[in-house]
Amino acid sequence: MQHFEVAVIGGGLTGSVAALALARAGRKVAFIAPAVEDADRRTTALMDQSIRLLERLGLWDTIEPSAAPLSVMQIIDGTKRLLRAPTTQFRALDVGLPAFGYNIPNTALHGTLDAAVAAEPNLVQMHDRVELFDFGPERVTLTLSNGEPLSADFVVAADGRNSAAREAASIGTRRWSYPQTALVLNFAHTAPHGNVSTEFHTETGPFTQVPLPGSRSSLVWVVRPEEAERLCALPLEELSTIVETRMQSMLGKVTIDAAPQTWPLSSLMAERFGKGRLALVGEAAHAFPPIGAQGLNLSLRDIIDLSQSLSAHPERPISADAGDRFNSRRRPDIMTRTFGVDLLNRSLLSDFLPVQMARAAGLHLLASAPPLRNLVMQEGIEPGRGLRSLFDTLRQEMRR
């Protein structure tokens, strides 16, 4: 029976990055995930901390030509409500960065990761499913769908919302859904985007344009399910006109590349994010609506933390409580981001006047208070970054 130090279960972007990061950290890794043939036309906005991870893994130089920098992010109140918030801009230069991050087609991410995984000598890729998990005190025994057994010192579950590894470990979840569906599409436009991403807040959710290289952008448009169905049935020319109008023609004439993909919105949070010889990463641990570019960035922070922990002493066996320690470290970040996104999304949907007042007041404060705005920007890029910057500034002032 083959034995590995780490078994990463589940593919996708999260599983691929986890397997590669742990293999590059010196662990012998089994990467177990069925082959996926569906085209993923979505894009992903990765913040500065995530880009640094791709650099450390030697992937960024290959990905960068397909990416567009996010130099300015702005929020526009696109509702017709009585209380409307001011337009609020966040500029990367204000926090000392040329860009908050980059928007990248998922096809470019998948292609680069697939090539790196295939070439990694410390990693064995298996296009299969795990049918049985046996979490023992000394190791985990896995039985593949072809009947082959293997063992591992530690399991990383990156197998999505319906994680079989999470279920086998008897870890429950809290799930909730929203009366919303996200339309995802890419489009060309005649006016330059200037590396500016614009998020319109509407009564049904965010309408978010994110730059792509050249005169192209991606769009995540959150609407009610029946409206999503109606929009998807329209000819692309008519849908292009609707998108252009919704964007107030700020990017000129819009031409949609291909039919949109749709994704019903829901959230999930596991009761715990690690247990014994298991760690949950990505949507096996947490999932929420596509607001504020938090989803995959939060998943990559899972991987950064786990990789640092398991690679601190690669010559030592992985301890039996590594999953419990991972759970304790990740809980504050995951809970804060999950409930923060949930609160923002519900505030957009709420017709309750005090909620609308609070949301408008918060954006007014951000627009008029640059120090607070800078703190929020840095915390959005990397948890703790804004507070560290604030303390550094205070220390410098005290020394003067």
Ligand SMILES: Cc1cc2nc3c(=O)[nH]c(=O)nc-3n(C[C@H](O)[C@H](O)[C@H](O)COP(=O)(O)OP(=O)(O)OC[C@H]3O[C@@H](n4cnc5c(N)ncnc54)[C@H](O)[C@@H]3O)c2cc1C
Contents of the next structure:
Amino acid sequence: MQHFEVAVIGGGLTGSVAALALARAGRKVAFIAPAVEDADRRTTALMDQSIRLLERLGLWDTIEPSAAPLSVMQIIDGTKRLLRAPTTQFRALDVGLPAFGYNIPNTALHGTLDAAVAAEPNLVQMHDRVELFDFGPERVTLTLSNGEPLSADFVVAADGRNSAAREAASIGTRRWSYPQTALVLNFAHTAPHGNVSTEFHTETGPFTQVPLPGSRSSLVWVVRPEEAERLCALPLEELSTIVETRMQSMLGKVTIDAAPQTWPLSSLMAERFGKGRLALVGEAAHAFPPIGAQGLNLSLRDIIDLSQSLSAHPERPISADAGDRFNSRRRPDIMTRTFGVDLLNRSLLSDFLPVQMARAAGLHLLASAPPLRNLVMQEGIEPGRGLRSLFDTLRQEMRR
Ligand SMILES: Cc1cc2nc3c(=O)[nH]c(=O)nc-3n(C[C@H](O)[C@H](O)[C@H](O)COP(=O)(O)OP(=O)(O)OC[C@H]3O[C@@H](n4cnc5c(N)ncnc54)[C@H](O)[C@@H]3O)c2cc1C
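Structure of the form predicted together with the named molecule, please, following the form predicted alone?
Below is the whole assembly, all chains and molecules, this chain first.
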């Protein structure tokens, strides 16, 4: 039976980055990933910290020509409610960065990752599913769908929301759903976007335009499920006019490329993110609505943490409690992001006046208080960055 130091399960974006990062960190990796079938027309906004990970992995130069920088992000209250929030703008230059991050087509991410994985000498890829898991005290034994067994010191489960690894390790989940569907599409427009992303807050959820290279943008539009069905059935020309009107023609004439794709919205959080010789990463551990570009960014922080801890002593075998330690380290970040996104989404859906007042007041405060806005921007880019910069400023003030 073949033995590996690490087995990474699942060939989505999380699993592909994890397999590559751990192989580059000096571990012998088995990457068990059935071929990804559906054409994924989504784009992913990755923040500065995630872009730096792609740079360290030598992927960024290939991806960059397909990506558009996000220099300004603005929130416009598009609700018809009595209490409306002011328009709030976040500028990357205010926190010393040319861009908060970049918006990248998922096809470009997958293509670059597939090529890097195929060329990685420390990694063996298997296009199979894992059917059976046996978590022993010394090692984990996996049986693939072709009947082949293999063993590993440590398993990284990136096998998505319905993770079989999580179930085999008897780790429960909390799941909840929302009466919302995300409609995803890409479009060309006649006016330049100036690297500005605009999020309109509406009564059914956000309507978020994110720049792509040239005069093109992607859109994530959160609506009720029946409305998503109606919009998907429309001819593309009619849908283009609706999108343009929703955006108050701020990008000129809109022409949608191809039929939209839809994603029902729900959240999930595993009770633990690691246990013994297992770590859960990406949507196997945490999933939530696509609001504020948090999902894959959070997953990449799982991977940064894992590769740092597993590469600290590459000459030593991976310890039997590495999963428990991963669980304790990742818990605060994962819980903050999951509940933060949930709160923001619910505050948009709620018709309860005090909730609307709190949301409007929060955005008003952000619009009128630059130091607070800077803190929020920095925390959005990388957890802890805002607080570190606040303490640095205070330290400098005290020295004066
Ligand atoms: C509309 C939308 C927009 C988004 N936009 C952003 C954004 O702008 N920024 C951001 O950071 N995030 C964004 N996200 C989130 C991001 O797309 C996800 O976090 C990410 O794609 C999840 O990837 P994953 O690899 O964890 O899971 P998945 O993509 O679900 O991959 C799991 C993989 O595991 C495989 N698998 C399952 N079982 C087994 C098994 N037994 N053996 C082997 N393999 C198995 C599956 O075949 C699959 O390929 C968005 C999400 C949506 C829905």
